[in-house]
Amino acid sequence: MSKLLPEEIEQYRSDGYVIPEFRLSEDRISALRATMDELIDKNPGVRPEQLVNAHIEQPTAEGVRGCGDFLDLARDPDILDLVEGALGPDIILWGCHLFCKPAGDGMEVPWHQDGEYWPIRPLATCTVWIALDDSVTENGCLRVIPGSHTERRVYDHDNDGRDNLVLNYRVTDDQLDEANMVDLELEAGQMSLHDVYMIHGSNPNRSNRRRAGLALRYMPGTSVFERSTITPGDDAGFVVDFSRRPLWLMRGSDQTGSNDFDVGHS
């Protein structure tokens, strides 16, 4: 069963994340790993942790050439059933990011909130993070601070200043409480869902095991993707240009009537 169970929806609401019972099959994960290898080969000049727009086959402003298999995955009815439990019936896909941390030198993701980076108003997104490899503490799994989403605000972020980070901005120390931090250890094929306001990150991978995960980004049809809100640039730590970012209406309708589903599509 792919739909979120009532207790899973309650955990998502209270903690800001959930690991559902549903998981992808071994055959599906094997095929997705092959797609990941293709994506990395197509983008030799990009760090494998920074492969944004992994679902878009044509070259994008970010300089990444993606693979259509990841777009097919984002359309999967089972995945959309899970997202519907978090966001409701109107679902728009706006992003997809491959985070592949190579063994030995996989980059750190500092503590942050996704909402610091995204031009969505009102701010709302459910990220589905799918483990393509076993993702454990040793190889730099996703870490979360449960309940950090409850105030529904973006905390202050500072530029971390280090060079070996996937993202540049970090929640300031005076607003960060790691006492309740949880490592989201996942087997390949498992996934987690997390809220746009939840503080999360991941340690560098110094192990001898690769850690790869795919993040699918969905927003509700009650929000607008305001492309002009954030100026194109590399402040995030890699090139980001939302001005031509394509959107896909995956389920339901655009309740705002203001989202442009033509921009960025070839």
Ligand SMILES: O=C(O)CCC(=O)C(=O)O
Given for the second form:
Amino acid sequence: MSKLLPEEIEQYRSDGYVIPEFRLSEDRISALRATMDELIDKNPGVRPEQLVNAHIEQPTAEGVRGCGDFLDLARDPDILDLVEGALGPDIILWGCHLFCKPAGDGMEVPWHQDGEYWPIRPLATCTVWIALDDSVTENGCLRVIPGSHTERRVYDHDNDGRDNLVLNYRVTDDQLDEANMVDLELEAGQMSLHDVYMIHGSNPNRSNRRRAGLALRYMPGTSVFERSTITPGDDAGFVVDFSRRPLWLMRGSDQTGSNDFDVGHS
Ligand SMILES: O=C(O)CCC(=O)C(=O)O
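Structure of the form predicted in complex with the ligand (previous: the form predicted on its own):
Full assembly next; the chain just shown is listed first.
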């Protein structure tokens, strides 16, 4: 059974994240690791932490050549059941990003809110972050500040200025309270769900174990993907161009009637 339990939904609402009981089998994870290897091989010029559009086979504006197996994963009814507990019955897939931190030099993800980067109004997204390797403190697991989503606003972010980061924008120090920070340690096959407003990040991977996670991004059918609100560019730390980003209606309907499900599909 993959649906979020009532207490898991409650934790997602109050803390901004949850690690559900549901997990993927070892066989499934081995197959996904093979897909990840293929994705990395197909994109030799891209850092493995910055593989956006990992699910899209056709060429995209961001220059990444993706793998359809990740799109199949994003369609998995078990995963969609989890997302339904967080977002409700109308579910749109709009992104998929591989964050693979190689052993030794895996890059840091500075503290940020996803909402700083995304053209979704009203701002809403549930990210399902699937551990393809064991992800622990030592190899730079995802870290969160529980409850940091509750005001439902995007805090000020500054361009961090360092050149060895996965993303450039970082929540300013005066708005960060790291005292309650939690490391989301996951075994391969486990996953976490997090809210678009929750502050999160991860340390560099200086260990001798790779740390890979696949982030599937879903928004509710009550939001619009407003491609034109973010100008294409590389301010984020890598090329971002939402102008032709394809959307997939995974469940229910587009309640807004304003999302375009044709753009970017051919
Ligand atoms: O994988 C990581 O370390 C960071 C992931 C992240 O920032 C995200 O999924 O939004």
